[in-house]
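Single chain ahead, by itself, as structure tokens, in the form predicted on its own.
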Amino acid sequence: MNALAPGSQLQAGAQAFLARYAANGSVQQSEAAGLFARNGLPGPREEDWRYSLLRPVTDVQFTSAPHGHSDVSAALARLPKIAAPRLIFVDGRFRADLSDIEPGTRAGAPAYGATNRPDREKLVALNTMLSEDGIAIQVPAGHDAGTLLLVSIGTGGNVSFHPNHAVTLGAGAKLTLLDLTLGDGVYLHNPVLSATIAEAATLTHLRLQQEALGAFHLSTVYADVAASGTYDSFALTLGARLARMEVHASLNGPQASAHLNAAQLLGGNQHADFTTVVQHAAPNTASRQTVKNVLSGRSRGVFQGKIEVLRIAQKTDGYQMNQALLLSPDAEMDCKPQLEIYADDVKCSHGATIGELDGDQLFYLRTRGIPEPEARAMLVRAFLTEALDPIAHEEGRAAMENAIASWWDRNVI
């Protein structure tokens, strides 16, 4: 049998997902199915996907997760010890027996946030078409909801799951959402989360992606931020064979801000892509992005960051920086910062650096009696400190630091 061309294979993969769609779904699912049937999966001819090919995803025949309660006690034991209510999803389905339902939280059906754009993002169309479950969190005006854990566990078995979540914060409200993903085996996790942040509200979104090394993680986040509101996020990627985190933030009122910081630590043949689009749609808005990458083995990291400044968005302050540390001559980093500016009174900048560990610093530590693996670990952790510094949530930061330490112990170079 002749091998399919990449485009044909993507088309065949799209048809396999379409075959799972049940035509008696909701209106949103029916519309998304039509979009997905016409547009399919993103391919290499699309500029935003030229560095991250989905052919490995189409090599696997994914099915729906079987119904019934899997034993996930081993996975739960690997979660950070954080004292906070938690919402647990297993293979994309909400597990009420493992979760704490907080006031203002609805679980058991896809949320389909108003900011979802299945007409523009093909993976969002796939999510909407096949989503079975999700959460809707509403925080009333002026209320500080504290910390909430959103946990997704994959159990393998070549299943795919597509949870759809929505978070809505009223004026002046606050929420810290710790978004943790992990699992075992081979599976596809394609979540969508929409956040609507009202005037002077703050959503702190901390994500720790530790999927199984045979898994695929393709996530999309939308954040719509009103005047004086803040979307403050940090994403740490450690797991998955192929991962892509895509964030679309829209700053819609004066003094709105977004912080999209991230770190990617990769080894072996892992591939991870952090792609962001920040739209400044009002005057006096600010965005900050600092993305750190540590790459070993034959891993490949991707950062694509786009800042869009509309004509109305005078006094915009936008900044992005991507830095990569290559621990192997076979590792690769692709970086594509973009500025699209239609206003004339702005301050926008971007930068990128790619390099190896500093030989002089390594030599200095070795002469002080520090073994080479420990010396390399010290330099890598120092490199990552800037990315972790903005995390004000103590337990969240500790979880990130512990995850980095565990990754290094498993990937001593």
Contents of the next structure:
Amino acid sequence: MNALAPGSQLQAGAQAFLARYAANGSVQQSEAAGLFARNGLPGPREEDWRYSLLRPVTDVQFTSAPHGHSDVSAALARLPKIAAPRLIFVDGRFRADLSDIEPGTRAGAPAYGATNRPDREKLVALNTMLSEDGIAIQVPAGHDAGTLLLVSIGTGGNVSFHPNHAVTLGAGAKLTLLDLTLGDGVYLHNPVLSATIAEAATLTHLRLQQEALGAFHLSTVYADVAASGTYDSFALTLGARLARMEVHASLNGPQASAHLNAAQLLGGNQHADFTTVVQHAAPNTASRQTVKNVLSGRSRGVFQGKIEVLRIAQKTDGYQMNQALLLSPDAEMDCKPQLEIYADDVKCSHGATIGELDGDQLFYLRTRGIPEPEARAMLVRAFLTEALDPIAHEEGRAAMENAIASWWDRNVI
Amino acid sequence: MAAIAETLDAVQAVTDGGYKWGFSTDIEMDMAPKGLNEDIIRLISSRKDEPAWLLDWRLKSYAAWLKTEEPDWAKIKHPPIDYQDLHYYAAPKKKPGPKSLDEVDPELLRTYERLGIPLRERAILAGVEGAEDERPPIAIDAVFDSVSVATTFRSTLAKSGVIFCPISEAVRDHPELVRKYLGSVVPAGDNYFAALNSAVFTDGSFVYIPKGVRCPMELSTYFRINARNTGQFERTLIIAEEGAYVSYLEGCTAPQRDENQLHAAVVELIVFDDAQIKYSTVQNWYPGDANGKGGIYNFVTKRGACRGARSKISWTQVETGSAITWKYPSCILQGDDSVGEFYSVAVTTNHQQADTGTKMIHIGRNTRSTIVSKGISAGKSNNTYRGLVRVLPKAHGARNHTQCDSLLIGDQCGAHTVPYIESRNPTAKLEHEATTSKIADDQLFYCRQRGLSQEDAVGLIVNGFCKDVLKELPMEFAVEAQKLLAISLEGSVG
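Switching forms now, from the form predicted on its own to the form predicted together with the partner chain, please provide the structure.
Let us now look at the entire complex, which starts with that chain.
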């Protein structure tokens, strides 16, 4: 019953968000407001939130972002140099003046993807209730849309923003979405992205989370994949004081597949949570997850991965590997892989390891004259390779590598 | 090929495919009225002539129970349990001093015969004096509904200083030990079912192994639920002093009834420096019929504390019975270099639900734990492994290896794995592996080709799947467990 105390603060925080809802919103917004009023924010007694407490979020009194264009040239300069059309959001609002609008892309209003579940995910209800903007991308059947940069910049000042995006790929279509988040100061970024992937279409979703170290990042992705379609994703978490990426992938047709790879590199007092739910809802579907955590300082990493295999999904192939390196005595890793299986002819496995750098390997490198810090760095890089290797997009991969290198400068391990 | 022959025999022995322990005994019972309140707790306490401190403890537990809510995180479904619709005390009426087998209530006698407990031991179980001359390998405490009816070989054990008796007697004869250790591993308000047990527990076994003693024989408790509308709440407390060793076995059955019966036990183990407890369970409560009607609700809290350096607790369980199993035998590894082990086979068929696993809490330096869990689901059942491995900041060099494998037989069942892995020490090494699969067609084909029937082939493969766990069981139990596996899965392979 002592859990009621943080719960009540949590619900006071929820009330503060609710107070910002203006009753003249869209149907989706008013429905979401009803849900949010009823359900509030996820609390410590909820199984899916046992390792990530939102109390620090409710300690901050967030407001809506002010209108008017703030200067974000410094942040833009930090973006990786990739020659591709850019869609730039600042504090959750689309900046047409900084963006390249391609055909099939619409901005200026929340996209409200049809597969979003504000009734189930409380943070999606919060997003839908307060969302002001978002991008809707449609790639027609058979079209290869190349690479698109979706950029979110937070400028601080205790604002919260809740962009709501949707990506729709027609049959056989292709798109690489480079999803970059960064910023300065204190803010809450609570985006929702829904991806609908038609037959034989492929969405490559490369995510680089480099939010400000005082910021909060709470994102939800829905990926619905039809027969022979692919949702191929990699997420690198480096930023934010408290971060949670939640991904719900649903494999709805035969031969559909999903890759949910990730790496979390944390230091200081950072807390980052990577939570995935993969639902195998058709026969002959496959999912692969390799998640790596490197934790230094007093940081805490969380991984929760659930593989659900429905009765119909015979011949499912599900694999999940979560590994963590604890580089300091005060770091903590909490890991909860889960299998929930209702079909008998399946091949599902998961593995998890938690430990420090291998003393023998370190010794081997030292005997070859490599100084200890370099040897440690080398071993950590090798540890991350397995998650980075499947990234086929060269510029995307280079951007990830560079970001990891800059993490190095910040964190002495 | 002896194992196969055993399996075949076992399958053939059960021609009706039923639960052969499902008979009930018509015996005169002394029962408390239905319901749970302070008066019932006072009644239980007075029937057992308990000291005031124990009654106080029970009443405190009851108050804690009233304040807690029934946990809902396990992957089980059942209609709400009406805790007021149960008898919390049921004991066979004692007739004064039967001197030979002829004088013992023949129904009670027949019960043990049908349960397959050897004759000589049975004579002792029924309370006949003077039958204890030879030295058989296992001492038995038999708990019939709420009370212990007999404990065998106590004089033999007493010679080496081992105390093995019903816990109600221990309260009377060794109050200092019971008072010191009862509730020290599973506190009264630990969880909903443990609080309920602490308030109303009626009997159970008490074991004390003094310093440096290796218990000369295996100890065993046999639990039998018989009466209708009763709950069984037994409490087991085992203490192994410095350098002691004991192997303890636990078996259980219940009659076949249409209504569900509640079983909420608590087991506490305490191990000091260099001591070891090996705790084996073959759980075979009535699982309900093919349509999921009836069966035991088994909500059990089992926990051991490795308090001393180099101490060791090993849990082995074969779970084939119960409509619902909710059970997580745990080890608190406090002593440096202490070791915790958990070996489990859980089989569910028809509409059974099992949510079982373990907790390994690493506190001391160089503590080690091993978890091997094998889940087999058939029919329309659901089988969940739920386990926690937690390494606290001071557990330098802690080590855990976890292996959980699930086997699905048929496409109407579910197999689930929910491990929690938490590490707060970089020098700790934790590894977890889990797989889910079905019996491979080529394995089946290989066996069929050598003349085994489909069912025998499955029995063989399942026994192989469980081998890592079954080999941890004491000999007699391993044979029993193999038979049980075969019988449980009978008819589930088409």
